[in-house]
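This document starts with one chain, in the form predicted alone, laid out as structure tokens.
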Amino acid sequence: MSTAMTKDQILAATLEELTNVAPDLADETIPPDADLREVFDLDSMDFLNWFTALHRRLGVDIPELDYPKLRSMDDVATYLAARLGGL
């Protein structure tokens, strides 16, 4: 995947990898900020899960001590865009 992508472009394809592991929140308003542990239930495997397949599709690392400090789409999206080359 190319790295010039925009902000929403990282959000949309991090909610779609998100709901790929998790279908159930495909119908699910998800705050940009919501902490997605405690709002809807996700346990430390669908992190793994999520996380693994943004890499797949992204190319971005995003190694295990990183996990606890992306907890909501902004952590993961703002995350995200600094290794793609930042926005």
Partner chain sequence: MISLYRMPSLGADMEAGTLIEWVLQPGQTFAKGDVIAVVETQKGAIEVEVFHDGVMGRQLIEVGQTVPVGTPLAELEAAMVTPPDQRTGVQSGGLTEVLSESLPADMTASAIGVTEAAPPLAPSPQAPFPKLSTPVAPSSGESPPRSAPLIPPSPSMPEAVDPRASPAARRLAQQRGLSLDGLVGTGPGGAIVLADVRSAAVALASGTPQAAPRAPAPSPTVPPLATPAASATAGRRPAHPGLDLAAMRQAIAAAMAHAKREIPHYYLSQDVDLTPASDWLAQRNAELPPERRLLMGVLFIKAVALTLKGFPELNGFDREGRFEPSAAIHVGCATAIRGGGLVAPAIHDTDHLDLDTLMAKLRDLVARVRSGGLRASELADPTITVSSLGERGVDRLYGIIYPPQVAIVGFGTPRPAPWVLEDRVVPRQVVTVTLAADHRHSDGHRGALFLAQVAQRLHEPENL
Contents of the next structure:
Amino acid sequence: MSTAMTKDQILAATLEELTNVAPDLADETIPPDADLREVFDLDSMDFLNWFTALHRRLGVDIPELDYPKLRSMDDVATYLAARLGGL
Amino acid sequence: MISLYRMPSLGADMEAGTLIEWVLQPGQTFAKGDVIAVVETQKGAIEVEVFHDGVMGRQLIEVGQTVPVGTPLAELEAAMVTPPDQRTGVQSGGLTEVLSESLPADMTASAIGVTEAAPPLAPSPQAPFPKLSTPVAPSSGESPPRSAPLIPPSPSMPEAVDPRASPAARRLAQQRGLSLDGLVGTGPGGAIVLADVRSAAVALASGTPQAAPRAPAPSPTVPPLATPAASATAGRRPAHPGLDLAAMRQAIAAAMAHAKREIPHYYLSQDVDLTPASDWLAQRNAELPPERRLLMGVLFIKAVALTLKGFPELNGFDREGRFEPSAAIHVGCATAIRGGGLVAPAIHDTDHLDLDTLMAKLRDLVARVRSGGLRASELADPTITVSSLGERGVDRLYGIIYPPQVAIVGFGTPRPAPWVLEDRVVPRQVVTVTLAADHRHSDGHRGALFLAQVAQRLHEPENL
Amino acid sequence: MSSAMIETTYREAVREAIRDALRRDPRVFLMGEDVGRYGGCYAVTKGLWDEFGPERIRDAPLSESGFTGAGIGAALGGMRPIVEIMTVNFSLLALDQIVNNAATLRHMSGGQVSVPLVIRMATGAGKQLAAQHSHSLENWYVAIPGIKVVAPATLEDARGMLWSALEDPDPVVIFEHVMLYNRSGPLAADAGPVPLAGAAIRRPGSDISLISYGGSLYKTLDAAEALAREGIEAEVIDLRSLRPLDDATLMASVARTHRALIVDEGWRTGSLAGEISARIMEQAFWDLDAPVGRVCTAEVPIPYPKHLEDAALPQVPTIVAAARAILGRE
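I've shown you the form predicted alone. Could you give me the structure of the form predicted together with the partner chain?
Zooming out: every chain and molecule, the one shown earlier first.
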């Protein structure tokens, strides 16, 4: 995969996929550090769909065990960057 | 034959709908079951389907227009005989006969997408009953008409201010607390009959369940129809295409008030050791990419569906106090809408679906709740509801039954808890399952057996 | 119940009922036009004159008022007369006797006398007998307090209603539809009396109640079969007794089906179908899911030509169409 992606690009891709799986959030301003579950009411289905989309797009599989630490856009982008950088 | 496609009613509370998209353009052919338009209602953007094959004719309203239920939206032409300009009389002679043909039964019988024969070229007063209602006025004051019809003329159906409804339909509507306004009739001359009220009651119920709706929320950003509800929570509220949250709140209010008023609920709860299911699921998902992973909710739904086979008294409908069991098991999955409100569309024949298929269907359903695009048929026929508050942190939920269903099963948040296992207290993953059921049609003893069997099935996740 | 079945006709069932009554009770005798030597204009009484003799099978002159009045007098005198009137059209000549004497004497005598008279008459169209021999005027008799009116449609009822009618202390009018006489079917060899009261559900169904009687019953049953092929389950009710009407059975059926269609060979105006419709409206209004429908005979004197006679009468397709209309399935 594209190891050349910057953190910002990853963040943009992450946001795009989030609004794909939750189009009702499309018009929202989502702060990168907002807790998506608490503030935006994302549920387990939304998270699963989101991670599925990211897996398809970036090739990074997020195992279930890691779900609890991924609560915000920032968490996810940082996690993905680390995994992508490590490839 | 030209028929009119009218704004469908998707619940007794629905008075009007807004056309948001024409999926078909004039001249395009369609088959039975195709979506011809998308209509915005308080339940979201609903794809409306047709019930016969044919060709799209003239569109009578424009995108963005809000019209009352029953307003003609488009002219549909039956398959084969369908130059779009038929009504202008351009077509060759032989086709005009078709105009007076009566409709196939399934078109008029549908409570959802309602079509009816359009008046012939020059609308005549007898249009609704072309075959029967030709009463001959006596030429003088004397006795019987010269050619009295064998079958009496049915009552004529002029435009009426009040909806024309049968006595039985009126009685049922009153019992259910439903308004007849906005219902589309499928009876003689378009009258509202029992079947229409029953499907309206079902559709209404579909826009609602669950004891504790998630985060209530008005929305400054809700588009056109919405009149934001009052409560002002701090959180920002997301947009919902074509969703009128205030109207949905009203629908929920009506259905739940009716349920609490009319249905003698009994409530049971049972704690279930979910460790076997959690472990099995974690192990299974660990080996699979995200797109093939399952959610615990799928196991819940499947366990309920399988168990229901042995408990027909929980799966079906209350019809004026009599229980009508359903042979099919269509579990309505209560799905919250961000911003408040919820729907519980059905996953059809839930008991026959393997877990992967069930998961796929649930994903699809949730996606369409999020994006708009629920099918009217999905809203119409759940036979029971399952509500799961997922990870929102409540231990248990006591649901309110959706009329005319007779039971709702609730799952609280799975949580680690002390559990006695072979004389020792051990930490286990525990979920509390509840049943709220209609005591007119089942008893607590059977309800308890039902919950015990759901628990047993969750102990053996590999068999789900 | 478990006895052997014999193949018989409606005509033979009526004849057997008369023969049975003559044997059971020496007070019973039959009187009417051409019932004796000729054997009855519909051949119902063929052979009875030879078997029972002219004292008990009495040919009467063409004088309906006279011999009906004689029958009333005989009944007052302790006999159990069966008066046969050739068709309901001719019975109008006897209407004075029936309305003003037979129906009233129990009441006018303060219960001192009763009139245990049975009047049998043919009714209905279908044999190209034209407008003076073909009408269905059951509704005229249904409107008379003081008498009972029955319309046997099945072999069992044709065989069984006569004796029950003779046992009734009041006048009973039995209508036999002319198109039923040739109908054949199995009947228990030991078939006997059946009660006069009560309607019968001849075919259960859940979507619409088709209410009929007499000659229209079989058209209605055929219509129900046709409807079943379209997925409409019609319940068919045979009224059996036209006066009194069995309201309870009718209303219970309408409560189940929420829809009713009455098939009546009489003319619509002032018909028995109209009476039933009114009762349903009075007693089952809130159960109705559609207006009550009626299929009746066209309001013309019954025509002689076959195609016009057929067109005037209730027929299977018109019943089916009316039922479909009530169900909104035009």
